[in-house]
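The form predicted alone is given below as one chain in structure tokens.
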Amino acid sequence: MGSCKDQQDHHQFQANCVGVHGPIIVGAGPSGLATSACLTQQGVPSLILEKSDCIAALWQHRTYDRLKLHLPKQFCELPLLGFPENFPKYPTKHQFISYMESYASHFSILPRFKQAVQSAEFDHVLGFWRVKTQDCEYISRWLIVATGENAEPVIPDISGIDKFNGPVVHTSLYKSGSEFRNQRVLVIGCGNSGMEVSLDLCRHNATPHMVVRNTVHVLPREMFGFSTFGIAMALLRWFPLRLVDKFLLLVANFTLGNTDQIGLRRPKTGPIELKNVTGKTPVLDVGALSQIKSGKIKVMEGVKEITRNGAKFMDGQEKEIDSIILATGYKSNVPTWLKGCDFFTKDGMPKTPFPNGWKGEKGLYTVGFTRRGLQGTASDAVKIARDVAEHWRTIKDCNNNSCNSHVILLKET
């Protein structure tokens, strides 16, 4: 890294402009760390810009206390360094954070914290990416977008919610059901977060009313003593996707029963196919279903309106409620800061579908947007590092051979 030389024309750089020898990576979550590690293995330096004050900020600041990985640890490892052998099959939130910290330390990854990217844009005259934070402008040939699918909470527009007398919190701010002890809590959303928060509330003597707005697939976390996800991945090597989906649903109906009867209607599309097409993850049951069957978790239809002291529902029911928890998920924030680029949709996802969405044009890359969890992240990180390294070596050879360059941005420090 080095300071940019001052220019006198209209491309003049700011005094606090920094040239980066390798790629700029935006985001110090698992995606950014994995890509940085893979680049290091290839001999390519990189710089991670992170808006928060720590790595894996989503995990450290926006997850509830009882969270565990939904998949076995072998499906959640990042490239080049696995989980410690003494970790359980499903590591806890705190174990996963410690793994991330050890990973960063092992590969000597030192992000620049509290650097919120305000804009990133390709300069067609210079042929470089210009990435601006509140403190500085960074310049590089390569930009790697690693902010992922879950950068910002989704806050739905619900009629009357601004009139509600009680607290309204997104699951990104939820820590424990102890804060809601003995309360009637409306949980809006029935994905993995909605189910687990409802279960946690039950264990603290709260009464959760879980709103099921859409259809949802619920699968057992394990089948025959093995991870459901692991079984599905193994079967997909030999059988068509729709046949595997039929098998999963057959076993789920046998072990869990007909979820339609308790207000959890299944989509017509199978769980794996639906995940691949829409990104909607099936719920892996860790105990919430039994609480629904016993009546401790109340399943409610869509909310028609929030009132001062409760909620009116689409089926005509009305309930008094003490608190509301929005288990409404997250979204990408890429459109708010990546400028002049049509590689992403308006929702902040790559337009090119998996498995080819990791590479754009002019040195742009994306990691963590596969809708396939940490396995997709690991796959993208390896591909990106190999591709960047190939260009890196070409440029290095060219410099060693004294090739002419139309712009010299970087100087040795």
Ligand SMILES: NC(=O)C1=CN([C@@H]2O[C@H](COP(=O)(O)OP(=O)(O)OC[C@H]3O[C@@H](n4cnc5c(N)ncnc54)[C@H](OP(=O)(O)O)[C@@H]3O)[C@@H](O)[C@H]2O)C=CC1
Contents of the next structure:
Amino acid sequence: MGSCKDQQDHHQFQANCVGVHGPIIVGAGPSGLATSACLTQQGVPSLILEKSDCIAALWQHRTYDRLKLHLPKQFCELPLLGFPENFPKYPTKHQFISYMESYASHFSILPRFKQAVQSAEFDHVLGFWRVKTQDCEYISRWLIVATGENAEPVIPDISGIDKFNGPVVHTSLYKSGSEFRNQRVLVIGCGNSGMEVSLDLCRHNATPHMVVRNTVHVLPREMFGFSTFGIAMALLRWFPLRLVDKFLLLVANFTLGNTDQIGLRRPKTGPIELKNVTGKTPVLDVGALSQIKSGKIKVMEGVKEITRNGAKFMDGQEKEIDSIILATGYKSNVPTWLKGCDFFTKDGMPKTPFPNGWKGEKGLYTVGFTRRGLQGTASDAVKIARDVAEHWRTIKDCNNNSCNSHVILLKET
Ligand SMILES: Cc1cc2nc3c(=O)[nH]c(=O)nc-3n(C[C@H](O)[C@H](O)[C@H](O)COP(=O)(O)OP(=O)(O)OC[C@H]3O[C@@H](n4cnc5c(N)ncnc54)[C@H](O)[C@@H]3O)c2cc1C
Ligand SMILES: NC(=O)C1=CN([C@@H]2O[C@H](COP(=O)(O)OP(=O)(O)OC[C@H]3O[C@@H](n4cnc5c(N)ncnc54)[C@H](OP(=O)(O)O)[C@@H]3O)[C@@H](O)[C@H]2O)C=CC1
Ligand SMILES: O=C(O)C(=O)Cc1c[nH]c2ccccc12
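Given the form predicted alone, state the structure of the form predicted together with the ligand.
The complete assembly is shown below, putting the previous chain first.
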């Protein structure tokens, strides 16, 4: 890195300004770490800016205690370094975090923590990206967006919720059902988070009422001793998507029964097709379904209104409740900080669909916005590193031959 304080007046840089040797990566989650590792392997340095105080902050700070990966570990590995052999098929969140930590230390990745990127913009005059955090400006030819699809919680505007007397928490802050023992809890949302939090509440003797306002696909996590996800991936090599979906639903109906009868209506589109088209992840059941069948988790229709001490539902029912958990999902935060660039939609997802959403213009890249979990991250990271490395080598050759480049390569200190 090189300081560019001397250029401050000329280009109106912030007082604290550093030129970064190699790309700037925003976010030290699995996506940022994987990209940094792949770049290192290609001989390209990089700098990660992370707003939190640790790597994999989503996993360390914003997930519940009993979370486990719900895809087998071979589908959640990052490039170049796999999970330790002694890890179980479905690692716990603590094992996943320890894997991330050894991954970062193996590749000597040292992110700059407590650097919240507030704006990033391409400077057309300089030909560089200018990335501002609360206390510094960073400058590079390349900007790699790795802030994730789950950067911020979705907090819907539910009628009357501000009048509710009890606690209202998003699943990103939920740790364990022990805080809700013996309570009546309204869980709004029935994705993987809503289902797993409801199950956790049951295990702590709380009574979850789970709101299902729409359709949802629930699949068993495993079929015939193999992961449903693995089976789907294997079948997709040989058979068309719709046939694979038909097969999954046939087996799911056989093993789980008709979920319609317990208030979980299935969408018309099959589970994998729906995931690919809309990004909506099917629920992989790890026990919530049997609690619904036994009546411990109560399935409710959409919420009409929240009152001081309860909820009114679309079907006219009313219930008293003690706490509300919003299992309403997450959103990207890219539109809040990436300026002057139309590569992303207003929802902060790349406009170009998978598998081509990883590369923008003028040295802009995105990793982990594929709606394909950690597998999508791994695939993006490898492609980005190859692409940047190619550019990097051209510039290096160019500099070594002192050709007439209009861009100054800032030196590392
Ligand atoms: C509960 C849960 C369980 C999941 N389980 C699985 C699973 O089993 N398998 C699977 O494949 N996928 C799973 N996923 C999908 C998940 O998106 C990935 O596992 C993974 O964490 C995504 O990595 P990421 O690096 O893209 O994003 P994140 O892990 O969200 O990392 C992004 C990082 O960017 C930082 N950041 C954000 N904004 C800024 C800013 N402005 N400036 C600086 N830093 C910033 C954040 O602090 C964070 O550290 C799960 C997701 C959730 C929410
Ligand atoms: N073990 C694991 O590996 C786990 C993985 N995950 C992953 O994390 C990601 C996020 O999952 P999750 O947090 O469940 O989020 P999702 O986006 O998958 O689900 C959000 C849920 O909230 C509902 N919802 C949103 N707004 C409202 C509203 N106003 N009123 C009622 N319901 C509402 C949605 O319903 P609708 O469909 O009608 O919009 C949907 O059921 C997923 O990719 C998931 O697979 C999550 C937990 C565990
Ligand atoms: O757990 C997640 O959020 C994922 O995105 C993992 C995932 C990617 N593709 C899928 C298809 C079915 C179920 C989970 C996933």
